[in-house]
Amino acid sequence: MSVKVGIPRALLYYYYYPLWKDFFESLGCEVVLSDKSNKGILDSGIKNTVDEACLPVKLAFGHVKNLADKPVDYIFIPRLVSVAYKEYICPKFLGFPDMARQNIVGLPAVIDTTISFMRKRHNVDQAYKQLGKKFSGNPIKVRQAYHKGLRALAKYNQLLLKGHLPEEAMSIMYDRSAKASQVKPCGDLNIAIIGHPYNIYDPYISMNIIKRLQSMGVVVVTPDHLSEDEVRHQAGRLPKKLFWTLGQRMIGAGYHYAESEDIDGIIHIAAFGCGPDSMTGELIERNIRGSTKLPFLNLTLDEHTGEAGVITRLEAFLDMVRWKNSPKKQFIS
């Protein structure tokens, strides 16, 4: 019988999974993921998980939980700490698998992996090394397996470039009976939704953001359809270098989307409580407010968002959008 590996369907996953599937399954591993987000694990998050925490730690003690109850051998918390040289991850993905140790009863074995680039790449592909020796004796079929899930995390990131939204990509990866589809959808607005990606690619949290706005007629693009050299190309016009990594992303990205002549409009998503998501929406609010007249909605969610709050402001954010865009209004301006 094959170890399980458990991995949680929260924080880093969008970014991340295929690395780590591949690299688990080539080793003989069975990897069994948390169920999708929904209130019963949101709810088993906040009651396990301590009082400062954001949404997403919340969700994500939700998620450890789940995993908990299937049952599996192990449950992979990677202690991340900087995932690019010379930059951070929130402090709270680094003390993660130690909450979670200390807060939830009955937890199977943790592993916590660090994982850290902020002063080379090296250390990265030692403890990946390292983690693959507690599932195999061999090193060629270790460093294989790691090599395997480099190739497949490279897959994943150009078809998040092509257009596709994380889970399409997935599906196209791994759901051979999955018809994903290849066609673009279509709209008559195109808006670009800012955040981070456990914040606007989770369903629940989200309130399906990204489906109620393509059926609305939107087409969305996210900082993930970016190259990492535009995002840091364009990250770099602030005067001093962000040491968030995920901050860098999301301020690149609103600087490259505000200048899109095809954008209509940008959104950004911040999590309530989340002191580095303050600070970059303030950055691409200025940026828009000085350089253009792109309309601009910044939506915080926490647990206790109201749903039809929500589609409220995206519908009137819309409406606004289509009038601004109107022949008509041009002509009465």
Second form
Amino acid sequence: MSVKVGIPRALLYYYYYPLWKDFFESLGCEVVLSDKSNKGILDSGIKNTVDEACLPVKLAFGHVKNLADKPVDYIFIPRLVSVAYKEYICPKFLGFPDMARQNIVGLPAVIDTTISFMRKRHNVDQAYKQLGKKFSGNPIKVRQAYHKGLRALAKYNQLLLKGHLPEEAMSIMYDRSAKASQVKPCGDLNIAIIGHPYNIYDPYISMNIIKRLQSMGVVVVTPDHLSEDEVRHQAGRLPKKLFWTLGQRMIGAGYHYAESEDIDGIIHIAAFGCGPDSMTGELIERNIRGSTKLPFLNLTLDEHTGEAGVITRLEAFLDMVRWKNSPKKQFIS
Amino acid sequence: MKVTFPHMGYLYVCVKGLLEYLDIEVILPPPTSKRTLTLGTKYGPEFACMPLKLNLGNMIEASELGADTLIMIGGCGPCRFGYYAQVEYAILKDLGYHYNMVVLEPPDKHISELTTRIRKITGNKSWVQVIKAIRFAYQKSRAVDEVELMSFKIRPRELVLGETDRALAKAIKEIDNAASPQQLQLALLRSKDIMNSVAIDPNRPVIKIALIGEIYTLLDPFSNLNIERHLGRLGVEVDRSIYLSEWINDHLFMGLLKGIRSTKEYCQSAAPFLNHFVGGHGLETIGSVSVYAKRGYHGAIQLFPFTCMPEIVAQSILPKVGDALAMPVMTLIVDEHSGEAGMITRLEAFVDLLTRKREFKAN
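Output the structure of the form predicted together with the partner chain; the preceding block shows the form predicted on its own.
Then the entire complex follows, led off by the chain already shown.
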């Protein structure tokens, strides 16, 4: 029987899952994902974390708990210190494996490999080498698995750049039958959604905002549709380099979409209690309000889901954008 | 050029000393008050932590007094503090307060980035003089810490309520007024005399509590609602996990001065509960619990501003550390809605608990 490695469907799952999946599967492991986010998962996460933790961390706790109950042999919770040179993600990612280990009872073995680009790239290859040792004594096999993972990641990123959302991209990659049913959504408005991947792509905590907007006739674009170079180039306009990789993405995308001609409005989605969001949101909003007339909406997500309130705000926002775009507006008042 | 900088407890004594030693005109922001916090809360980002809001308030109030140049410390993450200066600058600019901002932080590429920034303030003063000024400032911070440490011991044992606080204010004033290293030596002697003149009962039994957590809320009495004073009045001898001079030595001098307290010990004691640094003082917070438990402290109180990321990581691990070491730990989170009365109630309950625990052990 193969070893079961559990991967929580949370935090950087939306960025690195293809790499992790192919890596573990090439080493003969069975990859088990936690269930899709739902009320039960969020509730168990809230029960197991401190109140002050931010929403995505609470949700991630729920996913880890979900895996622990499945059960699996290992849970993969890498310590993601840094995914780019001299940059960090967020302090909570640095401490997440320890937080989980100290708070969730009955946790299976945790794999908390430290992944840090902080000093140099080489460390990461080393990290996967160490990680592979657990499952295979053959270093060549581990190396091949790592490269297979990297290729899968590259393919995934290509799909994102083409305009697919992560869920679609994953179903294109892993679910052959879904391929044919892919229809590109169309609509009369282009709205950019700026937010962390684990907030905007998780259908449960984002209250399905992307699908909801699409059904209201909106074409949604996100920071992940932009290339790394473009994002970094835009974020370079800041007076000082931002030390959060994901924050750079938010800011870079915010600046890019604020200037792009075919964007009709920007929605910034922050999670309650998210530290970086409180700073990047402020900078994006100041930039947009200062230099453009682009409609801007700031939505804060928390665990007290009130869908009606969110829908009302989205509808009002879209009405406002459509009214602003309509040629007749000069005749009203 | 009228230079200002935000408050953080008695930091002003040290920075003002440094600047005035170099003949630079200093405009001190008015002592942090309710108005400072209201201004910061009104204009700052809603979910930013309280230190940012207080900084912002300090800057606005100093600008109203005519300050035109602002000194801020920066950093390179992952805690938000490293980006404070830039966000604050953007907000102040939009509000119409025009500051010339000088951010002192580890240089991105070359040390010259930092030295040119320092030059902006020091002008044509020689580097020897600048170094002398830094040494003077450091001595001031040491002096302040020494006096504060005395107050921690004296306050729970004072015979007349409030005497220690009056003496401390006088003693700090003495240190603040010293304009040269020679004067400072004398001032320190005088301030120690002032502290020693407080009448105490040396035999009174006291509870010992360690204050641990985030640096700003630990050092700044306004933001921590005078926790040291309240605990002292409840008969508690406190110690803080961070002192200004220690922080300067650890972070600015890279631990150059040996033989004085350092937070290194805390970091080393954090494993196996927390195995990686998490920015800010999260790792130190976890480690300090075991250090204080070894030193015979009865309990610890973790202090941090609402939404502080490194401390939340520590907070979620602290109960386990406390259990393992049989050390009661309480967490206090402060923000613009914190009230002193509510905090005092919690402190009283915690001190009662520790007293009962000690009596139980004694029998």
